[in-house]
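Heads up, the chain below is alone and in the form predicted alone; it's given as structure tokens.
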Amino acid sequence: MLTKKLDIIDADRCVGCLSCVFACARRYGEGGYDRSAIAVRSVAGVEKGFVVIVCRACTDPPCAKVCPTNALVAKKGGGVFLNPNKCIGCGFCRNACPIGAVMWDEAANKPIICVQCGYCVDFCPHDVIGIVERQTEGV
């Protein structure tokens, strides 16, 4: 099955403008970046570049495996769905993600999960991120 997912196309192009982060947060109609599912961090100052952290839409997501209430459920083709009504805010999912791509809503005490919508892609002026197709097995 061919699926689409958000991916980092060229991290070296990132200038740390945070446009993708702000765009993601705007999905919820909010300003700022507190509710973004993407993070951009400086490696060691502007001259060293930036790290862009986005959900890799794992086909066997560790965040869903450790969820004690099944609030996170693996999607066919990769990534997860979050049912916030089932989430108890234990944070196991955040700790389980090997790349730190489970962001956290401190006010709601729940994870912020990338839904792979690609809304952020159009706001990246340097084509750092994009939607790519991938072949997944067993779907």
Second form
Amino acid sequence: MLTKKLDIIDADRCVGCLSCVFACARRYGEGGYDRSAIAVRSVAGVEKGFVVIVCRACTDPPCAKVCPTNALVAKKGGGVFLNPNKCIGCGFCRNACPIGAVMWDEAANKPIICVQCGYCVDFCPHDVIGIVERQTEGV
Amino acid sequence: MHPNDPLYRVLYIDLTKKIYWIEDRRELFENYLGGAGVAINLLKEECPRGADPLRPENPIVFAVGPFTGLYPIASKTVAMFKSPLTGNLGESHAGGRSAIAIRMAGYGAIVIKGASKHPVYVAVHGDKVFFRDARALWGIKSSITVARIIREKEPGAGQRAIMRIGRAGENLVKYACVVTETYRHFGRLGLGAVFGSKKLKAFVVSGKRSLPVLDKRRYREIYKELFDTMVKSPLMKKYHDLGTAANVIPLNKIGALPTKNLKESKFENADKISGEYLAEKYLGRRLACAHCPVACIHLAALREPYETEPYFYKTTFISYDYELIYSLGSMLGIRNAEDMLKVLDEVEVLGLDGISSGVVLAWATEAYEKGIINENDTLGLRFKWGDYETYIKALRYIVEQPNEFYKALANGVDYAASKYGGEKFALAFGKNEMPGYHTGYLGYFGFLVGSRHSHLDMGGYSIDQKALGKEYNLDELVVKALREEEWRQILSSLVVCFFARGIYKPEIVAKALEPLGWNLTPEDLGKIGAKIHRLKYEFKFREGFDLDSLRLPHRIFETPTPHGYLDEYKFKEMIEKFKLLIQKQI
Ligand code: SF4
Ligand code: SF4
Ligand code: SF4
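I would like to compare: after the form predicted alone, may I see the structure of the form predicted together with the partner chain?
Up next: the whole complex, starting with the chain shown before.
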């Protein structure tokens, strides 16, 4: 099936402005970035450039595999869906993600999961991130 | 202001007692917004009359504003302190991640008091403050290394600011800077020396939180409008493409680029140190301050071979902008980009203010030419325009201060000239070394009476340029400049970067404040701006600033500006006019 997902187009163009990070938090109509699902940090000092960390929408997501309460379930076509009511905040998912894309909501003590909405893309002035279509097998 | 916005929280840190506490200063923020407005109030509270800038009684105030973390380009931190360079109001702004980090840690302002006996660095992580031993960091050769070490040790990657001083700050050079995120600086007026006097090697801040707004829908709409205007604005494109270095060629063309200690106002090699040339040959990376889509920070990549080993190179990233190209390029007659970049790098490593350093070296070169100083003073250095290797050695001597001469240079050009002579070509205003605009009356007028003697106070350099070929009514322009400075108090209280001043107009600011829970009209804002300016001037007068005894270096009358030769008498008239305006204000 054909699905849309957020992807990194070219991280070398990133200037570290955090516009995307703030954009994601604005989905909740708030400022700051406590509840942002995307993170940007320098590689090892800003002169070396930045890494942009965001959910890759895995088709076989390790985070969902380790969830003891089925709060986190794999979505058709990739990515995961979080049911916060079931989540007990154990943090297994966060540890399971090899790229560190399961962010954490400190106030609620629950994970923050990218929903692949693409809102952040409109606020990246330097074409670092984009929404791409991809073909996933089966289902 | 939204009742749950943590902006009202002020963190106090006492370095003498190694304690900290948080106070609710809601009334300050409600009346003065944040940034400069809140900082001048805190400075007045904390800094005793006649305080010695390098004694524990001199506080350091950092402040951010209501837009920080909520709207783009509210990315500056305002620092206030008593300046060791001028002995008066010290105010310096820096971006990087500093403003966001302070806001996300949950504060509107931070006050650092007292002094430690031994070197420390302070780490603020949200509500917790840690005093860490910095004895092993004191004396490290490069300010960049210090940051690398702290980066490894402290949590909060991606969410923290690491402000630190170099050896210039440790050794109390009066124009030492504080570096943040390696390429941003609290450059002017010697905050680095104040850090050094407190044995404060570095200040780390980090945090993560949400900021509440009252009207979520309106907030999102206004954000989008602002953001779109910013990324589409041609001015912003200019800052992104070439950065402020874009100004080198146009200023040189009109004869406003101070060259060789302002003996000239055009530089024959301007092309070779221009923004265009640097971008083509050296630009390695562009960076943004946190929450700024423009990304005006330009890093040159300088590749240098190791002498001892073939095909072995080191690549250094060096940030450049117009002010540094002026002070460490044309002012020193440096003829090519590579030589200039090497000087810039040394300034960064030592933690000096680039503008002051360049002006001091330019004075020294002319003083040497004229025989006012000799090789006994300079410890054998032969200052010569364009000789970057000598300049690098001299910068190191300024930091080490091995003799009386270099001690004098470490006190600034005004002091050095008062000891050795050559006042006529010592380019300082209010004891602050001049910025790079030989544009005409308003530029210099701004350096003279602007509350921090910076070109950014009233934007006089830009008024001069706009007046080219038009009527140049100085009487009216003085009023205009003062109004501009008053408005800029609002921008620096919201901590909006001045590059976005064309976007954050009074009506837009009032509109953007609304969904955050503020109720202020453009007129209200104007009044607050004037009030803040008045408070600053009161502080200046309290500490001995006197409009009747301002010194204008004679050199500015000897070299033509785009408006021709300047007339000293006209400045007297402008100052008289300004005095009337200020008296009305106070
Ligand atoms: S934190 Fe919540 S979603 Fe993550 S594994 Fe634990 S229960 Fe599942
Ligand atoms: S796609 Fe949506 S949820 Fe994911 S990081 Fe961007 S804004 Fe946040
Ligand atoms: S908005 Fe784009 S350039 Fe800015 S931090 Fe995010 S990915 Fe990087």
